[in-house]
Structure formats: structure tokens, C-alpha cells
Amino acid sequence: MSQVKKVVLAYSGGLDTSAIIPWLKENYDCEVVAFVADVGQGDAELEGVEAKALASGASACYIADLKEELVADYIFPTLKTGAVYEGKYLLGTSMARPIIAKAQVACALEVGADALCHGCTGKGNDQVRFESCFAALAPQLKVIAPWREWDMRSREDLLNYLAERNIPCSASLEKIYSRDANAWHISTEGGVLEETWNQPNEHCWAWTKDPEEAPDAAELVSVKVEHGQIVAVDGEAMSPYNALVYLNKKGIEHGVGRIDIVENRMVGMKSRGCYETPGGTIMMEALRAVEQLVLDKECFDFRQTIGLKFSHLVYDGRWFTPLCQSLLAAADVIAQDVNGEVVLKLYKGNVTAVQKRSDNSLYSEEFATFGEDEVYDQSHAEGFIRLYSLASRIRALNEQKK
């Protein structure tokens, strides 16, 4: 352990990381430089994080915005892809690791640490995805996980070693639940919701207001979309992260982006969370909703395709590999012609595609219309289907003869 000069740490201001300074300082003597990554999960979990940090032992704290960076150079090529996880989970937490990663990476090269370390337990998922980060960014720093290595094992183990070593703490002895936040989503795992039986009360979701309570009256957004990503929203062009903000409100008012999930963990043990996700379920349907007016039945067929593997390569913490790129490329080169515009109506938690339209739409009333039309001989249908039925009618035959 004495090897270690000075490490880096992912540091939250939490219990969990307010404990782990002083743990390294005592078993690995060394400096331990405190890494804060905002990524939006908001102003209350960012207060005093410096001086916290300072007051356990850290030599210094540095906070990294990574709000922007996160929602174009991560969020949204993710976007692009269709990737959900399982059927429902939009990959909020998973998202976020890669961009943190990298930004403690950088931040421990400048500082010349020789060592990173993060607060995650032996449990999760997260331990994966940063340490495959690390791996494949500065293969040669040490990780140090110590959920992995001492002997605590509780809230109450934490808050007895702070308290011996005087150091403030404004953690309690309960926790009911576990948080994660960022732009993107908020999940909350624990308490009544290890009952899978259990149904949701109205200490599980943060953000959004119940579906039930939102307003009477629905709203309309409108969305404009260019080459697969979202440029303006009700007629204002917007950044990427500026977009998500404003329908992350739009959302949250409106009860949208619930979910209850049951998902399988890359450690093989499944785990149950609610995640809220407003704005993105909006982003999500506007763009699935100018895909369906653009892709042809290959083509969209193709890209849920790239969206499950993406899914699970972004679960895995995989982003830093050659498959990610080319994943990446493959959903850019799909979404050169998904543009458009997308009226989406909100109401108690529902999100609907009401008008959709696109220069690039495949759509033709002249085709499509089930009354008299000039452009299609519905006779053609005929040898079309034979020849599409062909091999069903070869094998049918020959077990006629048998």
C-alpha cells in the first residue's frame, strides 16, 4: 500500500467518500486529491463540496463542469443509436460513468497522481464501468476500491470511524434510499422497493410530479430535429444541454418519464430502481417519431439492431472501445436524413408523437391512400407475394410428396 504517492478520487461529499479519504491517507499514506464531476445533479448536491472535502483530508478538490459535454458528446450519440436498456431503462446512470471517468483520468495525469480510486460497492455496476474506463485510458494507474477492502460494512461503521477522527459529517444513520442524479435522469433504489411486491410510494420518485396530479389540461411541444439530433424546441434553437433542461421541466410538470424497472446487473444479481427521465423521454420519442417517417423497413430494422448492442455496451461500460466507434458511425451514417419537425402532446405521464413531418419522409398519401389512387396497380401485388411465399410453397410441396 506504501507505494501509492497520491491518488485521485471520485469524490461525492457523501458518506461513502467522505470516509474514504481518510481511509486512504491511514492505509495507503498518501495525498488524497479529491475529483468532483458535475454533471448536473444539481446545486444542492455541489454546496460546500470543496470544503467538505478539505474538512476529511483531501490536499485539494477540483470540480470539473462536464454538464455540456455530457448531453452532446455522450447523451445525444447515444440518443442517435435507440439504445434502451431491457425494453426501459434509458441508460441515465450508465451514460454519466464514461465522461466522469475520463475527466478523473485527466485530472490525475495533470496532477501526477499514481493512483485512482472510486466509492463504488462490489455489488453494482459502477465499479465495472469505471474501472474499464480506467483501464482503457491510463492502464497504468492503480485503482484502489475500498468497498473492496476494508472491513466496514454499514452507514453506522462509517459514521463511528468518522467520529473518532473528528470529522464533521452531516450524513444520518438511516438512508433509506439510494440516489444518483444528473442532467439526464434521477434514480432512486432501496427502502420499500427491495419488496418487489411492493408498490412505489411517493418517496420514490424525486423529480416528477405524480401522473395522477398533474395538469387537466394537456401540452404541446414542439420538436425540430437535424441528422438525428435535436436543434430547437418550440421554435428555439438551443444547445444540447439548454434543450434538455427545458424539457426536463416540461416533463417533470406533466408526471413524464416514469419507470419501475427490474433489471438484470452486469455481477449477475437483478436489482429493482425507479427512474425518472423527463426530458429524455420526450427527446426520445420525437426521434423514434421522425425515424418512422424517414427510415425505410431495412434500414430502421438496422438501427434497433445498433440500438441493442449500444444498450448493452453502454450498461457494460464499454465506451472506450473500437465497437463503440463503430457503433457510433454506423447510427451517424443512419441519421444524415432524420430530419424533421415533431408536435408531441404531454398529459399525465404520456408522451405522444401528434404531428410529424419531414422533407426526407418515405410517406405518401398517394400511395398509402386506401381510396382510388393513379400511382399503384394493386394487381402487381400478385407476383410480388409469389415470389415472397416461394420458398414456403417449395417446402410445402415436397412434404406433400412425402
Contents of the next structure:
Number of protein chains: 4
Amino acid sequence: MSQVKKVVLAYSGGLDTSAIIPWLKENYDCEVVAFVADVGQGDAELEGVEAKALASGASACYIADLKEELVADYIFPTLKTGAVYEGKYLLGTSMARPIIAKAQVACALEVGADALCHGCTGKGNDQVRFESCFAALAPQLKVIAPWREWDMRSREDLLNYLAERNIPCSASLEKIYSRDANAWHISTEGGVLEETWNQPNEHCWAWTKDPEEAPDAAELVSVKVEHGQIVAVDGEAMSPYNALVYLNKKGIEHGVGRIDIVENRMVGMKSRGCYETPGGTIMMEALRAVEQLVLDKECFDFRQTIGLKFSHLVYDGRWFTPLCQSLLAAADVIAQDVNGEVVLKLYKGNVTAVQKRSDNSLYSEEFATFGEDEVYDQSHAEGFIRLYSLASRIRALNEQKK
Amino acid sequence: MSQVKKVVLAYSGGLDTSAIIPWLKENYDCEVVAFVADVGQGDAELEGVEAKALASGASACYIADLKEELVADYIFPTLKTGAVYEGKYLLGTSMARPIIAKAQVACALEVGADALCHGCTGKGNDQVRFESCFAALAPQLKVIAPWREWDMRSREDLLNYLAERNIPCSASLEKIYSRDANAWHISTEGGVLEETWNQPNEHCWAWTKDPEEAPDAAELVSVKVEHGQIVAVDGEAMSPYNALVYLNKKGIEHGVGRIDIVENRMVGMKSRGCYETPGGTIMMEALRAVEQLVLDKECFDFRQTIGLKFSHLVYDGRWFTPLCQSLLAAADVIAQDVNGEVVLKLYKGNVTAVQKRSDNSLYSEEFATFGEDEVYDQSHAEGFIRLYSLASRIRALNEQKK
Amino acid sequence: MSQVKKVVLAYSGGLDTSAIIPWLKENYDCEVVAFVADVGQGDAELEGVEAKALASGASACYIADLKEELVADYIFPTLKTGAVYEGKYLLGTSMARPIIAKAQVACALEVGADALCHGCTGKGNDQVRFESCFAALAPQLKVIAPWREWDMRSREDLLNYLAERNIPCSASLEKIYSRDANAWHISTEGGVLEETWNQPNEHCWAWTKDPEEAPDAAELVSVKVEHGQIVAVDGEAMSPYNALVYLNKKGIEHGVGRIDIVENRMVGMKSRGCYETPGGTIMMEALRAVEQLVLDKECFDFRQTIGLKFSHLVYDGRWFTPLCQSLLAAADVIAQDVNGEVVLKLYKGNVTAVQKRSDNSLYSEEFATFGEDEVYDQSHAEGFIRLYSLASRIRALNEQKK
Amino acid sequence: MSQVKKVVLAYSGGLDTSAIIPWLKENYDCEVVAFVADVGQGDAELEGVEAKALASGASACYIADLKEELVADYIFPTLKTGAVYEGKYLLGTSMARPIIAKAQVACALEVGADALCHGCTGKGNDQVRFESCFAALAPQLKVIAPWREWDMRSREDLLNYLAERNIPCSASLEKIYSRDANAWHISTEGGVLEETWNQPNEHCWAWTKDPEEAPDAAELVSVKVEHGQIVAVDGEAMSPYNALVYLNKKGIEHGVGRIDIVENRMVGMKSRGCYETPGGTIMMEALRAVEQLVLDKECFDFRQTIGLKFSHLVYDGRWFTPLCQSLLAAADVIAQDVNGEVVLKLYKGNVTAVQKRSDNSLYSEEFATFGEDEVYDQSHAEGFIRLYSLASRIRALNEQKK
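Next up, the form predicted in complex with another copy of the chain in place of the form predicted alone?
Whole complex next, starting from this chain.
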């Protein structure tokens, strides 16, 4: 193994990264700096994380509050594109990886580290996302992926490894479901979900109420959109992160934002997960509702094309690429006209835009009933249709001559 | 006006087409044959339609039962593409137009007519769809679109026109909402919907229960899919049309398939409508669930691309074109592997695939836990990532040298 | 005909627009202002144009020099997208229409006109392009399209019309080929070209030497590109327009840039034309050569997708739309890295990039022969391939189990 | 190394695969069967190849004549899609890989082998293409890629390796350029081409005459196309392979089909090569010329989209996938109308379609000059334009109200 002096580890405080600290020190004979990204995964996960890192042998632990930046600079731009992976997935884990990688790299450069380390397994997407971002941001730094190097294969192995070294760890042996959370979403994998014919059970959902147990009374929430970004909720101006927190509460209460998906991973296999994106699902519906008012047919189609393309780009960890910037620039132009207000109804898992308006609306009663000679003369339709269908007509006449 | 001897009118029995019969005879001095397409719009609309046509002055009335063909040859192929217009609309009216046009043309050729007539208004999509199909199928026939020719502008005008001629008509003066129905869907436009800030009210929904009044108990329904087509429901083999009727009942009961949309019409303006597609929404969810199991990443993406493209094609009335056949052929190949079973839960407006399996599934617990050397070696991931991110790495190294 | 007081006519000095001036005055009883756009069509066409306009009855004639703006703000951005219509056409006429329309509208607003007029025929693209731009820029102005209104159908009709009014006109009765020129290109239609089985003859080419008569000695020309724009040619910094003029001379001499195409017009019919774009063809080849060095696989693919989409947008006259701005923004981001130098060989109709280099090049001998552990380890390929082909492997194993 | 008993090697008779035979026997203690694919690389390469294989230690040598199948089942379908990689490359090497892999797998199954071997290097595309095809066709077979396993790094290493074993080999120490040939094309890489600023020299072109030394007299060749396939040349019906051979001769003589490209490899790096596709370039031009006559605007655009997508699919070695079948099915439908005749002029590197006709042509003088009321009424254009530009008009009116 090549020479490493100081490595910055993306540290979560969980079992895996707790074991990685001593393993790095033993196997690379290097200093280990723990880097913790606060992307809104919740106070429970962050509590005491620094003490844990130091107890595991880290020389230092840095915690970066990335919550506002995550929502403002990664989630909101993605929302403008309308990206949804494979028709369902709102890209919760995917969007958080580039910002964590970027902050981790910044930390590494700050502390003069010569290597980066993450705790992702060798069968998943996240290793690809992290390392693709590392390659784009700091190709000179060595990357260490312990799960692809060591022989440990189970929680038991890890717990034994820590116990042998007298490193305290509160993790339990049994952990049926694996979860990943940030401000935008929480994912649950494993357990009964490993068989696609199994229904998800109550343990597969971590945040949201079961729609069947959500309130019997629907609730309305209003959202204000400017240039494709949510700027106020229920009449109050809010920062992107605060808007998300506010809408998460509403969505969780009404069972909004659950999906149960089998998806194609980047590494060629499929996986199944239950994902919850309560506030995000409301935001998505709100933006799409304003788009209905303001985008013309070609623009709407192109926005959908961008969204489809961007869903792969984000899922595939290609954030720090020219292609990403290009797609974001295209979406940003389209979003300039996406201004308006939407009232959404939340009810037992449903979120429905029931009222919408925009100063940029291309729909208007006034136009629809305009005097004929001013905007639309019904007789124009004949000419439109004749030219529109001319190629079909010529083709058919050709056929008849044969 | 050019010489017309016999015209075949797409007749519905409603006020508009009832007035068109005498108007054609007076203005074109021609024989009028009424053609009624039964696309599943319901017995109420069809009852006594022949008598009505004759009473209005038609020389004959032909009724064609197109229900099974509509579902089998137009809806099911469209479902394979996954087409959804502007992210929401399941193309209910759009898919019915080509089959009606085709049958109407066949009728015209049969009876030796020299013209075709429809009752679509001059601001809508349907005129374009009908006439594009006519152009592709029978360019030699003249097309008459009375709403673009006559001076009548209101229901009152039409009622007076009929009254003056002593033609019986049961239509009422007030008809706030305009509706279009077939086996797949019903649409509602007008009234309070003309202002996008208005919420839809109870009159805006014609078929489905309000989710808030749907049963408190969820219901499961199982669907069997072969080659991208639904072949059985709840364990019973069903024809395409029968499966749709069966699922419509379920969907209606549980408030499934409502959308409230502002969409871009082909003719450049936006319109707003409330559409209900109860069984279709269940079908769509079922097919997409099987796709999750069997399509790889590139195939899934291409199916989505086809779906986006096909949504415009169908919406725009381009069914009888080479492009349509090309897209359908592409979707059909992809659908070959779409085999499996899905159990869906219906609950207060939600339809969720909760169980799914397929013999073609690319997901399998077995593969996911396969021995390392047989299908997937975690160490392979490093090589994958290095090559996958190589261009980013080179670009970044380039930048650092500057 | 509705009331018009002052109309601004896009005036060329040719027979059609010369006849339009008196026709407008007689039929609309209005003042006619002639607007001449100098888009590089050549001195011959512009000579004496003001005198002609006044002699035909115009109250004033404004000439706007749009040459530099055309190349800098319309052609160069289009080149970044790589747009080529239907695989061949470099969009010469299409790109000039929006800038002419924009300047004509500006003139109309300046002189207080209430209408705009153009001399395009009713079967072509240009009427759609002009009027789409007018709709986007000045929807309040009435548009008059004489060729769709009057009864004149031939050059003879027009000459007679002018002769009856004693308006001098040097146009000849016979004009077999119709041409449109600007700084970028010249198009030729009509005559022998109306039958696709006819070869173009010498009259079908207006600018370029026949490759068979071009010099026997090849010539090299070098081009410098910054951010996707040509900034210097043969070592000399040049404005966009000057670079085009310079390269036109070279291309004309070597028979570069001829195409003979049957294309789909917007109005549903096909037309055939011979187009010459000598300098533009060199520019296009130069930009594409630099792109080969700097764009990664995904970026290159997306640039091609944008180019395909933009070719329709420009051809279809949709310049002043949000979609256009969106596509241009996307292309502009990608072009940021398109920096470098290219040497091109011109020889008897061929233009070939024979040398190319770029500071942003992702190709480099150095990388290709890099030590294995630094950028590329051949053993990485195995892992890449295993994951890359994993879905195929699983599908095949599935099949074998059946 | 896992147990291997019999391996089938894709054998070319060149230095690399000659060394692989003894290396496999020594390192895997297995029987080696040589498989030679005749894809039209030329008699020189095939002469004595069996004797060479046996002399190197192969237990048997099978030669499969794949020439006709390559052109008929791989090249012709690809031509229908119009695929061109990164705007230039006609996919010569890429298209040959799947058929070789398929025949090699068939041979392996026939002789009861348990492994497959190829001589591709670890930095190239071909390893990915071969192994992706192997994964799709015979995932149970082990794959051996010596260049990723052994320590040899140069021709000298290989020559020494053979000399030590007394295996005769006529290969020379110096081989500056690396070439790959089949019926469709020949590629040249290495040498002066490794620096992009170097012009290709005479050694970089293997087949075609330098355009500057090609005949001074142009030559015409006529091609007949049915359903997107070339069925006759110069009036004579020919099989796909024979047509290619015939056109290769013509193209070679006139210097047609040279490209000098820097391309993105699948493995993340760029490479530069000079490729010659003389007959293929003529075929491509011929098919595209017929398409101009028969495809309508939307179809043409979709064919281009398919072509762009298919270029990556073929380049990336994904032939044996559902996506490939889907794209081919789409292209095949579009090709149904691609019938006609083209005359092409060959002159000093240029190939130009100078005459074209088709019974399916949507262009026709007759239509273009049709009486107004039959197919195209110029007055229809106004209605078309009004509706076509309606969204722009509404948007502009909106803006003016602000």
C-alpha cells in the first residue's frame, strides 16, 4: 500500500466508519481526521459524534453545517430540472453526495491531508459518486475505500474488531435495515425488502405516517415560487432549508412522499428501497404546477428532456462536470418564467395542487375568450391543420397512385 | 362551397352534431350519414342515438363497436411506451380520436361518401387530430368542420336552429361543463375550471369518488402482465377491454386517477381540465412496477424517452404516421421482457404497487448475495470507478497544471 | 381590410418588394416605409436601393448595417450548438431572419408604424420565421403578407403591375433561379433543381468555384478558437464578420461548402436547393475539430443533442423564445472549454482539419503513456467491464435458468 | 488462477495472439483452440494462419467466413440508423466486434471450451466490446485477457518470449502503426498520430489514394436502395458484401472516406486515429440522399436521434442487448419507405449525391405546383402561422401588460 500520512475520513459516527478509523491507522500507519457533514440527517446522529470520533482514534473531528447549502445549491437547482430517477426517485441520497465530497475535499486541503476515505460498500452507488467527485475536485489525493480492501464482511466482524481494540461502540449486532438520511429524504433498504414480492412493513418507513393512519381532515398549504425556486410557504418568506423543514413536517403528518422502488444502480445491479421525501414531494408538485401555467409546449418538453437527463447525471455522481453545468444553465433559463403561487392539498398520502396562478401564465380566461380578430381566429385552424398534415396527405396520395 | 353529395358525420347524439345534420343538408345540399363510434362512452350516450340521428335528418346511422379494438390496439400499445402528456395526462381523449377517424373513414368508403364531417370546435385539439387522421387515411375526401364555418356561437344558437326546423332535441340550454368520455377516461372542462385559481368542485368530477369519501379500508388488486400487456386481473384472464372495465370499477370506488391539469394544446393556447382515468391509472402503475424489475438502466431511460416522444405524437394526432409505427416498434421490443405479477393497493386516491415479481427480473436476492467470484466482485468497483471518472480526473489534472 | 396608417416593409430592392410598395399604398391607403437590412448580401443588391424604394413610392428608406451583429450574435452562438439542419444545411437563410425581423420591428417602433410587411411567398419558411419573430417582439403590430393576399402569381404580373403605374424597374421577365444571400451563405432554388433527378448545373452555384476547377494545390488556413468562437485566422485577430469574409474568400476559391439538398420545409412540403457556405463550412469544421480534443463522451453527446434540437429551432423561426435562450445557455457552458488552434487544408471542395491542439485537451500523449498507478491502471479495466456488463450477464444467466 | 481446461482464443495470426497461445498453455495448463474470424481483413492476413496457429501450439484452428453476415446483419442495420460516432466515425471496428464474439462463442460451445480469450490491450475499447458480448452470450464461460495479466509490455518482450520457446514468428521488431481492418474499414493508430498537432503522413493511410493524387476525372456511380438497404450498384444486383467490395474499389481510387479523428474511448481517455471507409462513405451518402426524399420532418429528426443513440450503443459494445434490438426495430420501420435510386459523383475525396429519385418521394414538382385547392392553398399559411406563433404572441402580450 502506497504511503499515506494523513487521511480525511467521511465520518458518520456509525459502526462502519468507527471501525475504519483504527483500521486506517493500523494498515496505513497514518493520522486520521474525521469529517462530519451535517446535511440534516438529524440531531440524533450528530449527538456526541466528535467524542466518538476521538475515542475511536481520530486526531481531530470537523463538523460542517451544510444544510442550507445543500438545499440552496444542490436540491433547488435539481428541482428546476424536474429530475426524477426512473420515474420515481427524488434523488435524496444522490444530491447529498457531491456537497459532502466537496466539503470533505476542502477539509483535506485545509489540514494538509494526502488521502480521502469513505465507508461506502463495494456494491453501491455511493462509492462511485464520492470517488467521481474526488477525481474532479482533487485528483492528486489518494482514495481509500476500506470495504473494498478489508476482509470484514459483517456487523459482527466490525464489532469484534472494535472490541479487540477496546474501542467503545454502542452499535447493536442486529441492524436489519440500512438507512440514509438528510434534510430532503430518508432511505430504507434490506430486511423484508430484499424480496420484491414482500410488502414493506412498518419498519420500512422511518419518518412519515402511514397514509392509512394520517389525519382524516385534509390540510392546505400554499407555496410561492420565484424563478423556479420556493421563496415562501403559507405566506411566510423562508430560506430554502427552512421551507424544506416546514414542508417536511406537513408531509410527514399526512403520509406524503413514500415510494417503494426497485432501481438500477450504476454498478449494473438492481436494488430495492423505501424512500421518504415528504417536503420534497410537495415542493416538486408545487413547481410542476406553476410550470403548467407558464411553459409553452416545446419548453415543457425540453424541460422534461433535461429532467430525464439530469436524473441520471445526479444519480451517477457527475455533479462536478461541464455537462452538469450545461444542463443547469438550460434549466435555469426556463425557470426564469416559473413564477407564481400554488395551494396544495395534503390528504392521506396525496398531494394535489388545487389552486395555481402566475403573472407569467400563458393560460388566461381573457385570452381564451378574446375577440376573434385579436389573438385567435377559429378560421385560422383550417390553415394550420392543412399544413400540419400536409406530409401525411402527400404520402397518402402517393400511396394511392401506386 | 365545393360540390358534396354524401357526407359521413362523426355523430354523438349531442346538441352540436344534431344541429350539424340539418346544417349540412341545407348548406351542402347533400345526403348525411351519421356514424357513431362506441368507444365505451357509456350506454346513456348511446341510447336511442340512431333514432335521434334519423329524426335530425340523417339518411342512415351506423354504430360501430370499437371498445375492444380501442383498448387492444390503441391504448395497450400506448401503455407500453409509457406515454404521459406533460407529466400528468394519460391521453384519454387523444387515443380515441384515431380509431374513430379510421372507422369513420371506413364507413365513408363503404357508403361511397365524398366528404367527412366532425363537430369539433375551432379552438381545440380534436379538429387537428381528426383531420390529420383523415389526411393520412383518405386524403381524397373533403373535410367539413361546421364550427369553423357557421355563425352559430352558443348553445342557444343551436337550440334555436333546431327549434326553427322542428327537430326534437332534449338538450338543455345550460350546460356548464363540457365532457368527453370513453372506456379509458372522462374529461371535464369549463365552468369554475376556467380560472386556474379556482379549486375543482364536485361537478368537475364525473366518475370517481372523492378520495375523502372513498372507503376507509384499502383494497388489493393483482395484475398479471405479459409482454407489456395486462392479461389477467385478480387471477382471472381478461380481454384488454374487460380488464379495463374491471379496474375502472375498483379505481372509481377508491377515488383513483383524478388529475387537474393546465395543458398546452396543439393550437398554441393552454386549457384546463379535470380528467379521470381510474382503471388506466392502475394499469399504468402496474406496468411501470414490472418494468422496474426487468429493464436495465439504458433500456429504462430509452423507454422514458420513447414515452415522452410518444405522448406528443398521440396528443398531436399523428397516429397514422411512420414515426408512430417506429416508436411503437421500439416500445414493443422493450416490452418483450415485461412479464410479471403486481399487487396494487388502492386507498383514497392512492394506487401503490406493493408486491411485484417477474421471471425476467434483473433483481434477485440470489444475485445480490452471490459469491464474489461468480457475478460481482466488490474489488471490481475500483476499476469501474477509475475508468468511469477518468475524464474528470484528466480535466482536473489539466486545470492544476495551468 | 383593417385600418393601417404606416407600414414598415422589409425591402430588398427586388421585383417583389418593389411591387409591394404601390400595392400597399393602393390597398391599405397607408404610408410605406422601406426597411433594408444589410446582412452581407453584397453591394450589388444594395446599390441604389434607397432611390429605388423612393421611386416605387416609399416615404422613406432606412438601411441598417447588421453584418457584424448577424455573425456575432446569431451565427456564432448557433455554431456553438453545432446545429446542422437535416444533416446538411448550415441554416444560412434561417439565421438571418430573426435579426432582420428584430431590426424591422425596431424601425417600426421608431417611426410609429402600426404594421409590418414582408415579401415572402405563401409556400415557404420565411413567412413563418418573420411572423413568428414579429409575434414575439411586437404582437400589437398588424402583419401584411401580400403574396397571400393579392392575385398576382408571376413575374409577368408584377412587371405589368409596375409598368401600369410607370414605376421604373430593371428586373427582367426571365429569372429562372431564386436566390437568397447573406454574409454566411447563398441559396439557389428553381430551374433544373425542381426535378431531383437533375444534376445541378453551373447556374445553380453562385459563389464557389466548381471543385473540379479549383486550384490543384491545396492551401492551409489556421484558426484560433476561444470559448467556442473564432477569434483569429491565419494569425490575425479578426472580428466575427471579418473572419467570415476572410474565410469566405478562401472557401470560394477552393470550392468549399456546396450542398445540394432536398429538405423538409416547416409548412409540410419538401423543397430542393443548392446552398453555398464557403467560410461557414470551414468555421464549422474548425470548431468541431477543437471539440474533439476537449469534450468528454457525455458532453460531446449532449452537444450533438443540442445541435440537433437547435437546428429545428432556428430553421423553424423560434429564435425569440425561452427555449432558444435555454439551448444557447447550455451550449455556451459547453463552449467554455472549446479553446485551441486548428490548421485546415482546403482542396477541391474538401476542408479537413489536419492539425489541432488545445490547452484544455483531454487527449495527451503524456496521459496515454502515464505510469500505471498514476492515472490509468490496465487492471482497472477488468472491474470496469464486469460492472459495465453486469446487467447483460444477469439477463443471460436468467435466460439459461429457464 | 481458476481451473481452465480448454480456451478458445480470437486469433489473428499477429504477434500478440501468437504469443498468447503458449502463454495460455503455460499459465493455465490448458488446451488452446485458435478461432479466426474472416471479416474481410484481407487475404494477406489470413494466408497461412492455420499453420501459424498450430505452430504456436494451438490444438486446432477454426476459420469462420463472416464477411457476408457482417455486412448483411451488422453493417446494413447500422446504416439504417444513420449512426456516426462523434460526428465522424463510421464505426468500422465497433461493428465487427459483436459478430466475431458471437462466432467465437459458438465455436467455444461447439468444442466444449470453458474459457474465451482475446488479445485486446487494457486501454482500449475492444476488450470492453468483446467481454460485453461474451457476458450477454455465454456468461458461464471464463474470460482471459492476457494483456491485463501478463508482464510483457512491448513487441520486444513478445518476440523474446516466442524466441525463447522456438516458436517461429515473422513479425518485425518495429511496427510503428497499429491497424485494424475488415470489409468496411481500416484504422491506423500510433506513430506521428500520437501528437494531435502532427499532420497524418502517407503511412497513416493504408487503403485509399490521397485525394490529391486521385484521378482528375470525376466518376459517377449509381446505387439502388430498397427498404434502406443497398440492393444494386451500377445497375447490377449485388449482395451486401459484394456491393461493399465494389464500392470500396471505387472509393479507394478516388480517395473517398478518410477521416482523422480524436475520439472519446469508452474507458475515459481519448485516442486519435486515421480511419478509411471508402465504400461505406459512399453507402452512407447514398442512403442519406434517399432519406431526404422520403422522410418527413419528424421522422427525419427521430432517425437522427436514433442514429446518435445507436452510435454510442455500437461503439460501446452493447449489440446483444434489448436496447439494441429496440433501436434497430425503430430504424427498420422508418427504413421501409427508404426506396430509390441515387447517382453519386466521386472526385478527389468528395462523394456527392447528384441525382436522386424515389417512388416514395414526398417531394415532387407536381405537388409543388399543384392547383391551390387540391393540396396546398397559400392562404392556409396565415392560419398556420397564427397558431404556430400563438404562445409567443400571448407571452409578448403578457410582458407588455406588466
